[in-house]
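So this first bit is one chain, no partners, the form predicted alone, shown in structure tokens.
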Amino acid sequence: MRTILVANPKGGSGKTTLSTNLAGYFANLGKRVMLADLDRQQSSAGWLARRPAVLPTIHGWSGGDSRKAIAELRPHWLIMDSPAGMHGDKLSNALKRAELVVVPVQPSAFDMAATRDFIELLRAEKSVRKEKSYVAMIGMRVDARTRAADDLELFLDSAGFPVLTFLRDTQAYVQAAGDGISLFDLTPGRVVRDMEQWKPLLDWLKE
């Protein structure tokens, strides 16, 4: 089993968008996928509840005995959608379980300020220092034509972790979320540009 933690202390940073689409990607590859919703808002769990039964199955977990649930399913991929403000022991415990950590950041001063402190927390974590957990950064809802996009690129470059890709701001994510689907459940011709942006992240996860 490989485990991905999607984390950022700032609410609305794009954690659930990344988590649900990653789950959809691996499910479409025929993998057994568990999507763990660790957030009290239960956005990922709500997305799963809306997911059409005809699509590839994604198993959800949002409480109870996670070890038992994992043992029963034996997933190929466990994707953890973390809550805003996760720190301290909860962050350490999540990192101990996660081989891969994806940090989404939006191009705003508030998001970058919150993420700056979080990056320092990640660097100090034993699992990251000993390279048991690998961290990468993702730009979210980015309009490449704006100054904010340039500021975000500079910020991410200074973070000290790999910057994999920048995902554009498009209604495709909003519409997919409302229907309980991922971009990877759509016909490829509808999301050609988005698939190009996702490829560096997917390649990194599968290394």
Ligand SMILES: Nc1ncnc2c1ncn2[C@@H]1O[C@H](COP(=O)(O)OP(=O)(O)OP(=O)(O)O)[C@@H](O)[C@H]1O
Contents of the next structure:
Amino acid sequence: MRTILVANPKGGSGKTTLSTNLAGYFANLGKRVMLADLDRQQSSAGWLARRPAVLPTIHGWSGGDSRKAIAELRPHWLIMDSPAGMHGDKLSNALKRAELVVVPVQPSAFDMAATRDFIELLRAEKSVRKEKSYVAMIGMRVDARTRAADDLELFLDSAGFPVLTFLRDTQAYVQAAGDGISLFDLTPGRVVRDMEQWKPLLDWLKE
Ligand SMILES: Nc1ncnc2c1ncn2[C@@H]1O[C@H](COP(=O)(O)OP(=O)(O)OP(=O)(O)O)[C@@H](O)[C@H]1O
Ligand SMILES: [Mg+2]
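To test you: the structure above is the form predicted alone. What is the structure of the form predicted together with this ligand?
The next block holds the full complex; its first chain is the one shown before.
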């Protein structure tokens, strides 16, 4: 089993959007996927409840004995969607379990400021220092033509972790969230640009 933690204490940075789309991607590859919702708001659990039954199955986990659930399902991929403000033991425990940590950041001064401390925290974390967990940064809702996008790129480059991709701001993510689907459940022709943007992230996960 490979485990991905999607984390950033900044609210609304794109954690659930990334988590649900990652789950959709692996499910469409025919993998057994568990989407663990660590957030009391239960956004990814709600997304899963909306997911049409005809689409590739994603197994949810939103509480109870996770070890038992994992032993029963034996997922290929465990994706953990985490809440805003996660810190302390909760964060350390989630990091200990995750081989891969994906951090979405939006192009705004507020988001970058809030993420700066988190990056320090990640750098100090034992599992990251010992290379048991690998961290990567993702630009989220980025319009490449803006100054904010340049600022975000500079900021992410200075974080000391790989910067994998910049996902654009598009209603495709908003509509998919409402329909319980991922971009990977759509006809590829409708999301060509987005698939190109996802590729470096997907390649990194498969490495
Ligand atoms: N690339 C994108 N394009 C357009 N809208 C997006 C994109 N990414 C995220 N959003 C929207 O931004 C909002 C916040 O995203 P999301 O819920 O994924 O963030 P979050 O980090 O999980 O938030 P929270 O901290 O509250 O859990 C949502 O309405 C989502 O649909
Ligand atoms: Mg969320």
